[in-house]
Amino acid sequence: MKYPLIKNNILKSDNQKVIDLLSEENPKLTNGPKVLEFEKQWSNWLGVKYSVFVNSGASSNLLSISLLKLDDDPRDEIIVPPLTWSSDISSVIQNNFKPVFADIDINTLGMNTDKILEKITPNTRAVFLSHIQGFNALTDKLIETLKAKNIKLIEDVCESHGATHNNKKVGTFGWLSNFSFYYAHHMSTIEGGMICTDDFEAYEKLRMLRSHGMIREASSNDTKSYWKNNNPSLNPDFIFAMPAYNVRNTEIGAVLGLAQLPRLSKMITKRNQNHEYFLKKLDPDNFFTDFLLNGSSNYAFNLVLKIKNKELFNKICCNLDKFGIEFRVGSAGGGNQLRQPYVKKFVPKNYFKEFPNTEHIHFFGMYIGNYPDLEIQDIDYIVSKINI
């Protein structure tokens, strides 16, 4: 593959410190002071007070729903995106609340915050917002709305790190905010999430719900007083507070984040870069290069044809084959969740109809590698085999 989605993410530089890890005499590698080190300086990065990390973006995402079922709370809907990760949408099944569900923003791939609020009932008891592809979906009147009705926000920032709504990093404005460190995304641990927030109790919780809901990883001695004092028969290492999992990381993902966490924002600037160059050179007759790129943080080049066109889409997937240009047809997760099976017995028949700007993307949207490495001359060879 000449243009493969990502490149060179994890350098030698990032390898050796696993290695320098790896060949002290007796060293921790299981969640131990790297792992908190990290979760340190992240928090600092992002600007929260709290942040907890887990094996996956995934498991940031189910963690945070669970967290919700543990409070007294009758309210059971959630609004999702049809166009995510499918994390987002099963850890609301799975944690048996009702995915509801909002159309997109074509200039944002975000929920669009009308389509939000037109699904807000006496039973919403959170938004989960997907920024996708780097770009922000946040506007000051859902904020707004959410914080007047008493209804959580939940970010999920999976694939954009860094990106701004009004100068400030998305991921400090819910409750919680998700992260993730695949391999793909902007900075990598191989596998990795992180979960965020200023809200000290949920930090404790979710401590815990990470480490099978052992009180002896919670923070606070106050935490651990208040389960040893109410369970005087356990043993106080054995203390189970609440059904969870087991989603810890690892000392080696936390020093392959500490490694990476610096060269971070230049990254970020160079993805940016590089994306307002690919947008400037496409064929604005055939292509939607409307996006709001105001505090973007690129994660691929997104290729939307502007109609549907499945005679122009065809070839130009099959140019970027011949090429050695990897792609990825309906953007994030797939396209449209709503034709997915996971999800179809939670729906009427043929929902996912009731959302065009999504269906749009599904069909005739894609999206082509970003990555700090690519240069001028290589985004002008991908153009190429795309303006045809």
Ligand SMILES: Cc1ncc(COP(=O)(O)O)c(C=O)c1O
Contents of the next structure:
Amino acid sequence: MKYPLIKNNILKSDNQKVIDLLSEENPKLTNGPKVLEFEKQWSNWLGVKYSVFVNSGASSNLLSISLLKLDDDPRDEIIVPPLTWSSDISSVIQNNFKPVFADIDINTLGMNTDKILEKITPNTRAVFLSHIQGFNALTDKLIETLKAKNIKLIEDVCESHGATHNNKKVGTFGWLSNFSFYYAHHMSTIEGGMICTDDFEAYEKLRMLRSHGMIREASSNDTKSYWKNNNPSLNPDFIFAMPAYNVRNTEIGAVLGLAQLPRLSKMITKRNQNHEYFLKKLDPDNFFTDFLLNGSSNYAFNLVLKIKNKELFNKICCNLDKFGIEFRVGSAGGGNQLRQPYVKKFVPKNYFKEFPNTEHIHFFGMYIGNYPDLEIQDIDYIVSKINI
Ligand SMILES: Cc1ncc(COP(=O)(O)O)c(C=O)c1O
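Can I get the form predicted in complex with the named molecule as well, since the one above is the form predicted on its own?
Expanding to the full complex; the earlier chain stays at the top.
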């Protein structure tokens, strides 16, 4: 493959840091001090108080919704996008919340604010907003309305590290935010995810939820004492505060994260420059080029046909195959999640038809890899196989 969808972000020098760790006398490799250090540095980079490093972005989704479930609040609806990764919706279903869907905007691929607001009912507990493919999906109207209505915002930033809204990083606006450090993403810890928050109580619970619900995982003595004093018959080393998981990451992942973080912003700048050049070169008669670039942190080049021309779409796919340019049809998560078997049981028959913008991306959208070492001549080559 001449241009794969993904290239490894992990450099030899990052791997050397892992080798150094492994070469230490008797290293502790499970969740330990390096994880804590990575969490601290990530919080500083993002601009939040607390971060919890887990083994995937999907685990960060799962823990976020599980945390929401711990509160005694009868509201059971969570607004989610039909265009996102499966774990955003699965985590809602797994926790017995009702997923309520709002269609997207083509120019951000994120949920449209007015469509979200139309779906709010007295039962709306949270909005689980995905920033898709590096685009900022937030609006001031959304933030302000959710605040006024006491509805929690959870941001999925798994595909959009470094994107901003009003010059402030996305992932700092919601009650919680989720990141992925999987191979394909802006930086990689092999597998990995992060949950970020300014809410100390949430942080303590997330630390416990990550690790079997054990109270010894809480960061403060006050939290531990609370649980110890309420459970005097239990050994404090084995108090399981809530039904939970083991979704910890390791020191190896943290060392890789710490090694890449100092160059993350530079890598984002290069990806954004590539993206702007790509859009400039793309034929605006055939393709949608009007994406909201302000505040975006590009993840991949999105190709969206302006009109529903299946023949042209297939011709482009054939060309990309022929010239070794890897692509995925349907954008994030392969397109409309309402067409997926895991969702169908929870929505009316043919419900996917009610989401025309997501349907358009499902059938006439695709993406191609963008990575920091892609050069102008590479983009020219890629575009020459698309502008047909
Ligand atoms: C929006 C979004 N959320 C969650 C995830 C899950 O992340 P992971 O692959 O690290 O589990 C992904 C994966 O790419 C994603 O794109």
